[in-house]
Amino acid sequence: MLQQKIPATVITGFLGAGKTTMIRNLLQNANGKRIALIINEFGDLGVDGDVLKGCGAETCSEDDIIELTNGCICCTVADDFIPTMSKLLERENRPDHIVIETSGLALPQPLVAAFNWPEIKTQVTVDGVITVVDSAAVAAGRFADDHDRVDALRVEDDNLDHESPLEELFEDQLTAADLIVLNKTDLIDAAGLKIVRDEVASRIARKPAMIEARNGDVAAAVLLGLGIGTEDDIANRKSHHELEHENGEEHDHDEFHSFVVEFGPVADPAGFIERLKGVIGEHDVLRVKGFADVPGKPMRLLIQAVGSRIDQYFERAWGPGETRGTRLVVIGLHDMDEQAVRAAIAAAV
């Protein structure tokens, strides 16, 4: 029966892990397989979809790329995902494979469970859930537990909330995985890679396959064709939030906050990037992504920041009639001072 269904691959992973880059590589090496993409972003600016639409892959046209920017896909399954899948399946020329890129803040479990809806289950199966990990961030201890520090703080403050939403989310995405891709291994040495492997393995009871990658470069044959049928095993992959649901608590994303900053041209991109690093560090911004308008340049500058590590390159030419400008999505924890960050970014231009 699985052979008759369209396989769907869910690609998840924390902010800035390299999901979009990996999908772009996948599309460019799909060996003629027609792929439909569903992209979900946390925030109002569809940056990832815009990047993928410019990848030039013949097997994935702009009509095959569907963006969901109304919120986290794990919270809008009934309103957004199910109708989107239904329309996709009604097409005369149906895709050979469906790839779903979740937001970096999404829980994969509710999405996978949605494949058990009757109108979806008879036509599509989850080929596998792939979780992409930023190896450099993990090696730097971004998700490491410091028990001594927690104990010291507990003595100082009896009311301290010791549960980090970032660590919880990291564990939830790993728990859902059929394949874990340790990405950005070129940024760490062998000792650092061992730390990452040990840290990731310690976070989950299940033992999915784990591979290494640089710049999201993973063969399409590895990513597509896992043949898991993950929707039938969802009961063994419950997230922290799903366990809370069992106690009647509702899932939300109140621990995260995002907004869009828009302004004019950036005359000194190198200087702006350096000053942006300072803004990110001072205000503990998790993620910045978007495009900048550089005067005199026919192409727009893509900016992707994970913590203070910022990648930039001229990604594509501004289109005819396209309004030039700079637009950045900023993502941080719920207590991030939006107005202060906006002012700091404006001062950095």
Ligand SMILES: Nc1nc2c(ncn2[C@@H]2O[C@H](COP(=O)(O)OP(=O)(O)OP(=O)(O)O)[C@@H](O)[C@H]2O)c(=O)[nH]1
Contents of the next structure:
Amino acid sequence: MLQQKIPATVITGFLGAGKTTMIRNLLQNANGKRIALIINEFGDLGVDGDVLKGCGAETCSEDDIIELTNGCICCTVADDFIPTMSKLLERENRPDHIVIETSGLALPQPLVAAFNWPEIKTQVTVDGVITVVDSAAVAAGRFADDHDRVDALRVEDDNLDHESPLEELFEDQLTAADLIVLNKTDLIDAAGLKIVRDEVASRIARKPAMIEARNGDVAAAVLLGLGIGTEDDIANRKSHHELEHENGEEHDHDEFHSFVVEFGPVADPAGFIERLKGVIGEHDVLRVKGFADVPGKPMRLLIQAVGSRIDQYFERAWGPGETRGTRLVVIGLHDMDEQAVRAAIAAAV
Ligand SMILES: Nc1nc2c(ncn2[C@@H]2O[C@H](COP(=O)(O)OP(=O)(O)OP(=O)(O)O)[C@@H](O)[C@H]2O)c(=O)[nH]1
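The form predicted together with the named molecule is what I need now, so please give it after the form predicted on its own.
What follows is the whole complex; the chain from before opens it.
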């Protein structure tokens, strides 16, 4: 008997838009559907996987959460993604649905195109691509505000054929979408939301549905079961890179840079967060996430910075064999001064 294809939902969106938060919600209201999750992160700390493993949803056990940390999924399709999918499909206990969280810097197009590879196409179909948008960041002009800077760089470097890397990625992720989730609407008012809707609509020729959300709280029935089969249409949703390099030049992430800072205990977390905010603002850091060791506290402190907005909460107890320590991933544009940021964070502790 021919097995039914397993639907796979691709969740994309820029750094910190709320992908992991939405997936966490999804796992907790998946109505008994068994979900396998493939998570890809930029920066190799595996924070998202940790956050999701800790969510305790019965519909997705730790075995069902697979982390791909060898770089952005769009660049490691052949080496990483296809073998992972093949292994998943060989399992006796196949999932009802596969959810893939791309890194915030990934282009969804090569990933979706991989579903046309023969070994995958017969068994899985892309249920839909969902693009999560940080509405507050869009309203603040985050993806459109550095035209001057890019123009200045272009004067310095004739080879620069890109628009702003943030803007380009934002458009590429929207271009791939079957459904757009305008997240973080709690941070803006009605006028801001109108700006976001107009801005998003102006970036894409197709008109996928747009829904609004807070903390990624969207019913599973809305996210899963779109039934689009996006792999058949992905050639019509080309990224800037594909349009510019039809000759097959490799795509890379040279526009962005990430590193991990590690240090000891943070005795004054409130003060540290405040000072970290300053460092982020001064050096235009895009994203910081990781865990801190707060002396006297049995739990580790999760730190999540998106631009200079920082969330923090005690996430889970340090394990018995686990070495306490503070480890943060820092992500910025390629010209971020790593040594200066390292020194500034060290001074902020
Ligand atoms: N105020 C507010 N914060 C949110 C909302 N959704 C997510 N966040 C916060 O935004 C931060 C980033 O959320 P994540 O879900 O980790 O974002 P992500 O897209 O998975 O991030 P990357 O994997 O780094 O690309 C976290 O601190 C979340 O708690 C929202 O609707 N409103």
